[in-house]
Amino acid sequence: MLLRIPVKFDRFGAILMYDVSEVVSLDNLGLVRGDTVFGLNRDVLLDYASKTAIVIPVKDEDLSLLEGVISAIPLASPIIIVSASSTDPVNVYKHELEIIKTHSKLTKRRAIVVHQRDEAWNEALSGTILEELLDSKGVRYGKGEGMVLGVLVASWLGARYVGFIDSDNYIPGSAHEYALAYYTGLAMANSRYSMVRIVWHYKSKMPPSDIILRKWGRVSAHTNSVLNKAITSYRRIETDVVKTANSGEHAMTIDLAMSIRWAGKYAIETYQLVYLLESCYLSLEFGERTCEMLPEGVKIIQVMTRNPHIHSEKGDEHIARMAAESLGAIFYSSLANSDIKTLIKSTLIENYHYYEDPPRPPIYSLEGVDPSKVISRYLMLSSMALDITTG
């Protein structure tokens, strides 16, 4: 892969958010040169690979398109499988993971599954931080719930970069062409505190005889406007840098990811940019200097990917929460000022017909937290998750 090397960057404190870079080219095989474009040759893509754990969150999808994502992952990247699934009455879990055991048989990949509402969780975490994760079932439903896990299981493989990937993704290529921007956006940024995000060429839902491929999400769109805004409230100079606020294919250095705080169910993507903002910028422009990730800084990689983003139809009221959920990261946190919050709740009203103030998420810190500990001790407790260590 060949990756446009982004000239225009905006500054927030710590952190360097660099504007969109482009995917050149999808292979970069037989380029000699290039001054403008940056690429890795196959040794070190694969070195970047195999030091890269991909999570897949997934609850209840179609198995075909769960098999497809697994399938376009490049086989040098260990894959986490976190399952919300239905246990009852159709265990739908049962059946990923005979997906997995399946695809591992054919390409002796290393891959882990664990299921959130497991209730081996409630003692693996007890005592820790994380016991807020939990109710009398396991792990709480919620996207970003599940990511938590996905982190702590990456660092419990010794991986240095986790990416996270969809499962509702009916075309493989894009989910291979993910993986490869994520290898190659986080050695281009080449910093213990890195995160790379995804902004879709292309995005749509199906059924296909409804396929319109829109340059923004609903959701997105109105993201990135919001935070764009709150940030130029303080700034005092207009920025339109953030592009990918709801980018759920995104992927960052294990460092990053144990530093920075989670929020819970569809806030994730949004607050992740919102915590570094508050705790990089904001704190250190206005108030006390608490960034964790000095002197190095963050920088944050913006890439347009090639193959379009075609994902399942959940509905106008799925919508609503996820942009709610979304938007309350902002709504919470010192960015929004009453400006910003008659914004926010003007957006949910004139386009999700949602009339409350949005939910505040919940925060998760992975401070103090042991992964080895916490995974190993899950792992021997657990009669649910899956360890495939040589297929």
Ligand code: GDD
Given for the second form:
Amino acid sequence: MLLRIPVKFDRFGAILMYDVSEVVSLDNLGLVRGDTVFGLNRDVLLDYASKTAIVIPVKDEDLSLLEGVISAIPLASPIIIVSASSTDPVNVYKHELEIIKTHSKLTKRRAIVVHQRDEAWNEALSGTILEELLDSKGVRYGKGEGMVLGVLVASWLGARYVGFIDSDNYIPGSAHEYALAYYTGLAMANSRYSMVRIVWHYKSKMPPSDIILRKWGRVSAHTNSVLNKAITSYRRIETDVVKTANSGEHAMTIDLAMSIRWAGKYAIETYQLVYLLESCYLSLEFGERTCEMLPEGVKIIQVMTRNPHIHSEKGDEHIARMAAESLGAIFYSSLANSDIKTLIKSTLIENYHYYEDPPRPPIYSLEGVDPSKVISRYLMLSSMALDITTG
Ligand code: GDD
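Provide the structure of the form predicted in complex with this ligand, given the form predicted alone shown above.
Zooming out: every chain and molecule, the one shown earlier first.
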């Protein structure tokens, strides 16, 4: 893959946020580097792939989609499936396990499967700061909650990088492209605390109630706009640099993943940026908090991929909940003055018929958590998890 090297960036305190970098070529066979593009040769690409664990959150998706996504991720990358799928009355989780077992048998890929609603988490996480993830039946439902477990497993595996790819993707070629964009973007950032977030070239849903390939998802367009306005209101210089507030597809260094705080549910992606802006921008410029990522600072790369992002349609209520949870991450932060709060409320009312205040996201810290201890203990106690080392 060749990425266009971004020339423009905005600096917010210790954060460098780069303008969108397009995928110039999906396959750079024959050329590694021009003056304005960045690509990796085979050996370096392999090195990045083997150091990147890919987390796939799944909750009752069509199994053929999950299978397609798994088949798309380069085999050098270990995969971590975090499932919250039902076990009763139909045991969907059992079928997911079968798919992973067959895949790993054929490929010998390293794969770990954990279930979010596994009671073994209750003992494995008790006494740690992550106890807050729990209810009486394991880790609470929520995409963000599942992603936190994925980070712990990735760290336990010894991965240097962790990437996330949703399991409800109809185009395996796009999932493949995300993985390549992660390896290449993280290499381009070349920094201890860095993150690559995907901007979809086009986006749509299946079944095709609308067959238009849209530039922006509805929620993404609103969250990007609100976040840019919130930053502008502090900086007093207008910005539109944020194009990936809701990017479900993103990757980062494990050092960054273990340092930031994580939000639950669908607030997760927005909150990553909110947390960084609060602690590494506002704290430095306005003295409210300290930035753990100093002196290196944080680099955020936004990559526009080529394949359309086509995922499953889950209805208006789902979209409204996602918008409210995502905008809630901004609403309760120190980025939101009263104008921004009003804007968030009117955005929710006018576009989603959502009349309440957005929900306050649950926030989780990984500070002091020892992933090796937690995951080893979980795997020892669990009768649901699967750790495939050789297939
Ligand atoms: N482990 C786990 N636990 N996985 C979950 C859960 C959960 O409680 N809820 C959903 N997932 C999985 C889904 O199966 C899917 O693979 C992925 O997380 C995304 O969830 P969806 O519910 O399909 O979200 P979406 O496709 O509408 O929205 C996605 O894109 C948005 C940007 O447009 C998500 O990635 C959002 O977080 C993102 O903001």
